[in-house]
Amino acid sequence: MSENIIEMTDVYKSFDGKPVHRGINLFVRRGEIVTVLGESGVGKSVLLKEVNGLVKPDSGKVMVLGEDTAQMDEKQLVRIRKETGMLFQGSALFDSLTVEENIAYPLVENSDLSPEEIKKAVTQNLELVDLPGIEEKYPGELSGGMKKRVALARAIATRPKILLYDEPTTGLDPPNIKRIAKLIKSMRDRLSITGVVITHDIGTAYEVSDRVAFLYEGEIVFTGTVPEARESNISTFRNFLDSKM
């Protein structure tokens, strides 16, 4: 649990002159999961397109599996993004392809598996995520919670070794919010895999985190565990915390 999979260092970022990022500093273990609070347009999910090399940053270090990808150029970026899943706030799946066809299609560009061997897989990622027999459906014929465990078996199909989790919970009823942070720990127990969970959902963070951080102007002002962020005194975070519960 010693070694930094991610590691920002003084990272600066801003959009038409308007910064977001004003010197982030965060790392993330092998094998913990680490969550990022904070209000919405904070900068929370541009963050998350750092560490997977989708925005670059101004200045700084994005130390992702030991290398940075702030210096990558987009061929280099896709090894990084093939050991870098990431689960979207709306899903993102096709639409016009089945349930199978949507889990299948990082395999089908990323591996050199046979189609037997895809389509084991894609039951097997089903599984995973509590959904079994459901490859012929459409994503139109799912409610919003199993849409959102389809996106994730999608993204673990390729067996990254990171996972970003962009608002998992958003949108979802209770039960399905408590059967999505369920399966975020799942990710980790089950296959290794580390996780950076952006919410500003204060239930999901307590119940999946190993520590959270706080995103506030522009900067990482609380790094925790939980019980140390329940007790935390920092202001901002406590106002936070306070509005949000």
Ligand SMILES: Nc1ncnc2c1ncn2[C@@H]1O[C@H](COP(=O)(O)OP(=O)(O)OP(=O)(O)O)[C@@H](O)[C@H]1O
Given for the second form:
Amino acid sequence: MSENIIEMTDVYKSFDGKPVHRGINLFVRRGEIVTVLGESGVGKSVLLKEVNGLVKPDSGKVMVLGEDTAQMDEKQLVRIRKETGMLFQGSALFDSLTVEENIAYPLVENSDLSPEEIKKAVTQNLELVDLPGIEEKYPGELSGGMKKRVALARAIATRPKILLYDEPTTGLDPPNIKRIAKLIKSMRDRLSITGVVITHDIGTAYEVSDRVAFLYEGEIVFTGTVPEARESNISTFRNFLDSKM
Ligand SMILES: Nc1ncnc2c1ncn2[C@@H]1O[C@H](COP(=O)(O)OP(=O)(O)OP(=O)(O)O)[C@@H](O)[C@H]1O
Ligand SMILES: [Mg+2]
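Having seen the form predicted alone, the form predicted together with this ligand:
Let us now look at the entire complex, which starts with that chain.
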């Protein structure tokens, strides 16, 4: 298998005749954390959904773990989605279920683990996101930052190889933003989960990323390391970064 765990080539996508992606080219190496930056509405969330097959591109290739998700049927996509977890914009926890039931959900659905093994896995995942012992709580009893971490514990329950983070820090205060940034890195370091991150927070992008990509008018117009991003003189990217400082 190639060392690129994700490889998007010439991806085009329009909605109702309005082009969103006009030839996306982007690769992510195994074990990397890559952040995609860009203005609101530019097509960042759609890009993540193309990776896990929630959105089918009009043309182009989206190779994930060596297979083209753009060509997959629903059954094949279910398999690839187990390998590519998604932390959605907003936590999307089930409010009527406890924290334990929320995290257990993907394991009950997608694994052969016994109830005892699932319980153990829930405990372990809560420890991984630094929230031990809150199994019995309901989402309504948690802060926004805690909800995000429980959603992360659920997203890693099936040990995906890739995790897609859609604005994981939005709405959080600085200490919680730091905490999430640390967790994104620890998911990679402790569980070898490759990360693709979307964020409006340049500080988080610089902190977590091995490489940064900039999406502008339907194309990736910059990719590079954080030092390269800081030095970039591509004017559209420069203006974007300056507007965030
Ligand atoms: N399922 C859909 N049907 C029609 N249009 C869509 C659909 N999904 C996304 N779009 C459109 O595609 C464009 C890009 O949307 P996307 O959600 O990817 O933006 P984004 O970069 O994630 O923005 P934000 O930073 O605000 O989250 C928008 O114009 C949006 O309205
Ligand atoms: Mg979005």
